[in-house]
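One chain comes next, on its own, written out as structure tokens in the form predicted alone.
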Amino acid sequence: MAIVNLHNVTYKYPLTETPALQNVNLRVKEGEFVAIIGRNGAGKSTLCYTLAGFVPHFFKGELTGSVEVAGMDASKSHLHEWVLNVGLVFQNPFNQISGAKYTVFEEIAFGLENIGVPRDEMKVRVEEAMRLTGISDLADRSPYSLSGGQQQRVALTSILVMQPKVLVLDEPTSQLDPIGAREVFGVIRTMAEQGMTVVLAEHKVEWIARFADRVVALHEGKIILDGTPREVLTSDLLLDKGFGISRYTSAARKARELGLWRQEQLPVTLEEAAEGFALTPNASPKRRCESK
């Protein structure tokens, strides 16, 4: 069943001529793990803010199309009740900490005390979100004094404590090392292991092909690809339109050019590319004499 139904969505910003999304259909079924890729400016914020309600309830503009998210229409709906089924991780965590409480604590509690959790079932869902995303220690820690990549890991934090049916984030790993990156990502996953829809806007197409369902590509506001990880992330169209790719795919291709790689299928990860090459014969590539 999905529970993210976009049809011939159209948005412009005020102010705008361009549109900033062009005719994007998308259907999204619960417990999916959707990743959005594609170059700066191509639409994946505003995908995610369409995904939000913050199109058009927010930023106002021209929204044309329709747009359910869990069970709610983005014409007959108010954003109160949009972030109550759908949480948001923006790409800079400063900009979603409230500056309201003096702890880690307390600031990811905050959404749920502006609901009104109980407080033992609070301190319950708080302890066990910080649990998840690894940040126990921090608990009692100034959210401002707290790097980048910590601040990210709170502001995750903040949107699973709140339990949403879709989780929406906008490059979240974009403030974490590749450690700190490999780590959300795996709690994400866990996240879509247990129910909930993830959709993921993201660059690091390494951690994409190896935790995400599905992969899909926007190019100036439309949807250009949309399939498995392997489908999306070896495809040449990705290379003509300027995309970034695996690394491993691109070692391999390269690989195939000069008849070092044998396999039927490029690879999306290490662990593929690794076993790719293992199973190609040795070799030496062939060549070419030309005359002159």
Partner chain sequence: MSLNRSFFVPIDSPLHRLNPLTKLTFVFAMIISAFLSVPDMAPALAVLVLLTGFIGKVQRQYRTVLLKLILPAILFMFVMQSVFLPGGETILIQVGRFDVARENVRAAFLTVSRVFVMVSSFAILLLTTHPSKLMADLTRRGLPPQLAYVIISTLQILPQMQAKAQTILSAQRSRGLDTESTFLKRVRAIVPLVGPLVFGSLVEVEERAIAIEARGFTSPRAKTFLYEVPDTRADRLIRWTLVIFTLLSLAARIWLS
Contents of the next structure:
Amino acid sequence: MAIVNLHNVTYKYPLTETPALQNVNLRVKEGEFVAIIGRNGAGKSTLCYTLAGFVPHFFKGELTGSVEVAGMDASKSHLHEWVLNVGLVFQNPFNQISGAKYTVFEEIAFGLENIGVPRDEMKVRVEEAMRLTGISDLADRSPYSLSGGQQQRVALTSILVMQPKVLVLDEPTSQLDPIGAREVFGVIRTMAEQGMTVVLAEHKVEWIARFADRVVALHEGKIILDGTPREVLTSDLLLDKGFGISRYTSAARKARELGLWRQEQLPVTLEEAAEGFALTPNASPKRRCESK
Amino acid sequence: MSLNRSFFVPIDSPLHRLNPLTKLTFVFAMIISAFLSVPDMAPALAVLVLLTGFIGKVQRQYRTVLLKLILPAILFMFVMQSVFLPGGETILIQVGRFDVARENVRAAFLTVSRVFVMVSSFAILLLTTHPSKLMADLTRRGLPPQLAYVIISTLQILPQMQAKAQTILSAQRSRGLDTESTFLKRVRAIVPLVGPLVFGSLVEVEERAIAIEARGFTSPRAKTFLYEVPDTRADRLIRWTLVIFTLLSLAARIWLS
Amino acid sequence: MRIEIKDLHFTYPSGVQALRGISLTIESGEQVAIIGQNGAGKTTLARHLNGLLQPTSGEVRIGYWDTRRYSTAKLAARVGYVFQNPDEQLFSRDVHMEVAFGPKNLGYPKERVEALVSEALEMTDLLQKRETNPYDLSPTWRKMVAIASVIAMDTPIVIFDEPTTGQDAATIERIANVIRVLRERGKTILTITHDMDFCAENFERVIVMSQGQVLLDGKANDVLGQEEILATTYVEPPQLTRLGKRLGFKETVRNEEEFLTALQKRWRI
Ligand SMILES: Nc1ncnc2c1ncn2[C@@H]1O[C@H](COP(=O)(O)OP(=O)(O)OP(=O)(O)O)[C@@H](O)[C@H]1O
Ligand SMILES: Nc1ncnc2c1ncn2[C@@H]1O[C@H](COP(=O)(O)OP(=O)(O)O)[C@@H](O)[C@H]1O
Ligand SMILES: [Mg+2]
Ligand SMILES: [Mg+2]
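Would you generate the structure of this protein in the form predicted in complex with its partner chain, following the form predicted alone above?
Now the complete complex, all chains and molecules, led by this one.
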């Protein structure tokens, strides 16, 4: 069953001429973890807004095609209904503070207060979410006096804690330290395994390759590739269009020219790269065939 | 103060433990009585408010607000009104070309007392009331959350603006704008500050709107609250006393006039 | 221009001890990357270099200037600082005004200001957007405006606080190019980053911070190979460095060229 269903979606922001999304078709199954990649301005954030109902409910403009998420239809429902089912972590980590709270703990509880979660459950959930994202020690700090990465973790936690059916994340690890970013990917992976549907816009292809089920490449508002991480991340089309690819893939490409990468497949993860590069070039089946 | 963008001082004191509505009632009781009752009431209330400030264990912060914000303002008002206001018969002294009349001094003293009561009682409320608790309490009593949010934001507007101004000044200094070496430069630095401050605040309003929307703020479900905000019998007693006091002070005015 | 930091401690008014004894010297014309976990104190350190923050104890010297004796406005002639959060840095009505603000304040002649602004806009690909209000740009473009507005000041020291966050590969390459150009001009550059590949490919010296202190400081190859120590501050070596380790390379490799050379050596080609 598809929990996200976009059909021929085209969207234009007010006062702009070219559509930010053009004929987008996207179906996501329940519990699937889909990563969106694309260059700056490709339309990733716009797609995230659309999935979370902010387009067209908050950003006006022109939307055509049909948007159905978690049983709601964009043309019929209200934004507050969307928020109960779909959580959105915005791209800019610095302006997601509610402005009404005194500590990080209260800030994270804010969403739960709004949707009427009982107090005892609220406390448990906030603590658990803070533990997951590694910010338990910030509980009593002011949300205004945090480092960039800490602010981003608070923003992420504030949405995670609401346990939406569909979680939409717009570059949620951009300010995080390297291991922290990997861990957040891990947390998201776990949530997906527990049944949450995740759509994530990101540039970190190494972690996308390792954690996502599926990758969608967006270019100038259109989906140009949609498939498994391996299919998409090793595609020549990505190179042509100037997407970023992992160092493993690009090193293997160069090595292939030098006869040092013998496998059919290009690697997308560290494990695959380590395995492939460890093969003796001479002993590889292809070389033997050729030399006969 | 700008650190948390709120005046609130997170400690425990009798005033901190009072229900937010009780303190709000106090503020309005004081203001209404000071402005609408008999003139002699205002200075007495000023003393009362001043003393209340010292129950809160926020004396240090209260003193800062008093010295930096309230005192300069009321001194200025006092001088303006007593010296520069024309009219008045009983001349006390002469300052340059201006006559200082007893009537004007009395009027100035009254104005200053009233302003002091207003600003000071608000300061006490803000220093001792946790913003989320105020919001929780008002919402629980049936105030629409949007309105409660606006009230909270308004009460925090000074520290918010101060923090924002500080941010812009830091950015401008980092790019070579001299905003502090001489008095003239300080004054001149206000000009490039105003535009971004106003524009930035507008942008922030929009960003806030979207940020709280994403957290379900407009959800029609009944809200719950992280903190229990106790409303004790003492609270209710104080509130009723304040209400009766206000009514009496209004009655006094009608009676005596 | 030289930067000298001696036993620098800093505690925020809220009581958070952000820096706990930092001593560093950065020579004129050096390019240094600063890495380390969230909250390690990188930004706090950077804000000391142009006087936005004053040491609780210890001292910071920019050239011979002690930052306690010079205002931020004065220090701006020597240190350009690209803030981590562009929202905190930008305040002008359009991109051109924003970029011209710094060089104008530094008192450069009109022609020089114009030349610097044009060059900065070109290097950051902002020429088309010169009349746009920075607030109407996406966060990634705002960051580019922040970069342009600092490089236009033509200061001997430039600090970039996480310049590549959220940027696509092409823009990261553009930023790397900005850094190359500044290097050729002999600028001293400090870059705070969480992007280890960017760090490895563009910097010779790397400083690792952890909990307000310097954990490691040295040549990129030496520092980036120390996987266990880096992990204590939540840093992972760059992709190819990790791959090299997995493959059992003896030397630490940190870019594609070094990786392929090591690979060839291994198979004796
Ligand atoms: N304005 C502030 N008031 C109080 N504490 C602060 C303030 N800014 C930062 N801190 C705290 O100081 C410590 C160091 O923060 P800093 O911003 O220097 O970290 P950082 O290394 O730049 O982290 P990041 O990689 O997340 O940007 C953190 O614990 C942070 O929460
Ligand atoms: N609020 C907005 N108003 C008008 N145009 C916008 C707005 N937000 C984004 N755009 C435009 O829509 C296109 C897609 O942008 P965006 O979704 O932000 O891309 P990405 O997230 O992939 O960088 C870009 O051309 C951008 O300029
Ligand atoms: Mg985006
Ligand atoms: Mg930082």
